[in-house]
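Shown here is one chain on its own, the form predicted alone, set out as structure tokens.
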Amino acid sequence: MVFRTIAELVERCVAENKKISEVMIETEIYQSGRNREEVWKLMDDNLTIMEQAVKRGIVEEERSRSGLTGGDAVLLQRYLKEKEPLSGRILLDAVSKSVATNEVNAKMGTICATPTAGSAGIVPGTLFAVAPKLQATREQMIRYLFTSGAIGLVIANNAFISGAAGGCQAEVGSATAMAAASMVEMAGGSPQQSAEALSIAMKNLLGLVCDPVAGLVEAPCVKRNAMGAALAMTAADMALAGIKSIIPADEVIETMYQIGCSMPSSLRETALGGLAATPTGKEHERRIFGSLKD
């Protein structure tokens, strides 16, 4: 019943002529002991929380308590209204809604961890940007989240999803892969194309370190979510165009795991290296906490 790898997931989808989201729903029913209505209701509730965070984030200009982040989603929405963005309206809308969710998180608002709080913007950001273009129903939006869950489940069971364990490649990388695969399914792509999108997205974030300034999940985290959303959309489009990854998804996930294991602790959310260790990063830390943390 339970799939362990992306290859097994795709194989089951093909054998049973089902979408990834449907296999994930059945798996959740099997593992949780809940019935279909209960599982569906829980995901519907998650979708509502994501929607509320996005709506709040794109209009609220207030900065976080640290002062490191806040108001950028509003700037992007204003830019979208006044200018023709170079990168395209839907892509930049996804970026703004990804930033919106992370800014709400930085202000201690309610968000859904997808898969973590630090990477919570990418899945809802892309979802609420792409759904209107595809005229997606509420059911399709909920299925988007189940597809994301299936990909996240495999990554979590075979590698990591937290920056503390495997660097930002594990956190933003996982969320980007989840979003890319989900967009493919929502757009009518095959399970194999979702796997290709996952691979393309994750490959391009391998090696990404986790170096939060002052140890707070704000900088560079918020902007990395923005870039993750943009990368996810590109990866989804590439897969839908028929482009394949020459390295299979499961091997990409295994590579992410091996790279994470090789990463020094200073680059795994300890705030001892990377951007957190720059003179400006340290100055922000002194300003926020009054002195450098141990």
Second form
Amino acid sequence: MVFRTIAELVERCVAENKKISEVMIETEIYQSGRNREEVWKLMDDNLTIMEQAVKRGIVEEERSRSGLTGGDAVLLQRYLKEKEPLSGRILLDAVSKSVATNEVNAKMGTICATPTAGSAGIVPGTLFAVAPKLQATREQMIRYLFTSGAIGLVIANNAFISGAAGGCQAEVGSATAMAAASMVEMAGGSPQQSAEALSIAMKNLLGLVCDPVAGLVEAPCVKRNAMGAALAMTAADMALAGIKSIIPADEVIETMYQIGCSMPSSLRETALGGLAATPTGKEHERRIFGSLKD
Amino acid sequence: MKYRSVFDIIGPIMIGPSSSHTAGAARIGLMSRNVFGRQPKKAEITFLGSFAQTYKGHGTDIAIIGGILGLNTYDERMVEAHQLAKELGVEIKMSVSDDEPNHPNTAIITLSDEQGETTVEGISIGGGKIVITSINGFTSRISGEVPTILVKHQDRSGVVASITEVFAERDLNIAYLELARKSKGGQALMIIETDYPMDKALCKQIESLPFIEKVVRLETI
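Form predicted alone done; form predicted in complex with its partner chain now:
Below is the whole assembly, all chains and molecules, this chain first.
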């Protein structure tokens, strides 16, 4: 009943002629003992929280307690109003909404972890940018989250989803793969195309280290959520165009796991290496903890 | 499988910025309150490992205090936890320890009032999930996600049988049972997890058995 790999998940979708979201809903009902209405309501509540965080983040310029982040989503929204962006409007809207969510997270606002708090921007950011374009219903938006959850469950059980465990490839990488696969389903792509989008997205974040400045979930986290959203959209479009990943999804996930296991601990959320160890990173650490500890 | 529910991935709803350093911390605080069983007068919190390094910046202190005061991971009053503790007359003491913990995100919390004192050690294992690894020196592995009761009793023969008999009578299946004791014939702590919630009557019935000192029913988080 429970799918362990992406191949099993896709196989089940094909055999039963169901979407990934539907297989996830049925699995959750079976596993939790909750009925469909209860499961649906819980996800609906999660969606509401995501919507509130996006709405707050795109208008609020207040910075976080550390002063490291805040206000960038507003800059992007302003830019979208005043200029014609070089990339695409929907892509930049997704980026701004991912940044918005992650900025709200950094200032101790209310968010829904997807799969973690540090990577909470990508799934809702892409969702609230793409849903209007696809004229998605509330039901389709809730299904987006179930599809994301299905992909995340496989990744979490076969690799990891936290930066401390496997680097940022595990955290932002998982969220990006989840969003890419969900976008494909929402746009009418097949479960196999969702798997291709997942693979393409995750492959391009392999090796990404977790090196937060001063150990805080802010820099480079907020901007990595931005890029995760952009990358997820590109991967979804590539899969919808019919492009396949040369390496299958489960092998990409296994690769992410192997890379994470061989990553030194200085690059796994300890703030001992990477950007955290730069002169400027250290300076921020002294400034923040010097003042906060008083 | 480590993760079973879609809501382990999409969720929890929480106050940022870190599922392990904030949501997990809040849950450790909340579980320590549940074990204590009431609002404490005093809370002493010791941070170890990564918690000790970054607790101020992440708001881990705020989250743990919020949890101790009974706030859940998504409660917006969390941000004002220090103030709230003052208003409620709960004295908070915080310290960091250089001791090398078994897990990087470890907190030790002692809650007390005139009637007693409870010390709980908790670890935050990622994505907001936690494990209570010790209660008053007894080793445990409580997640707080399933119905759980704690039975404090004397280490005597027949105690386990008398308790499991109560469960059998009521046709309640025990999912997990753990017994820790400090010395032969001394004090012991039994941890029982079930698939479905246990009611107050069941706890009272167990409490009335010989050699049982106290039964605490933990709210799930």
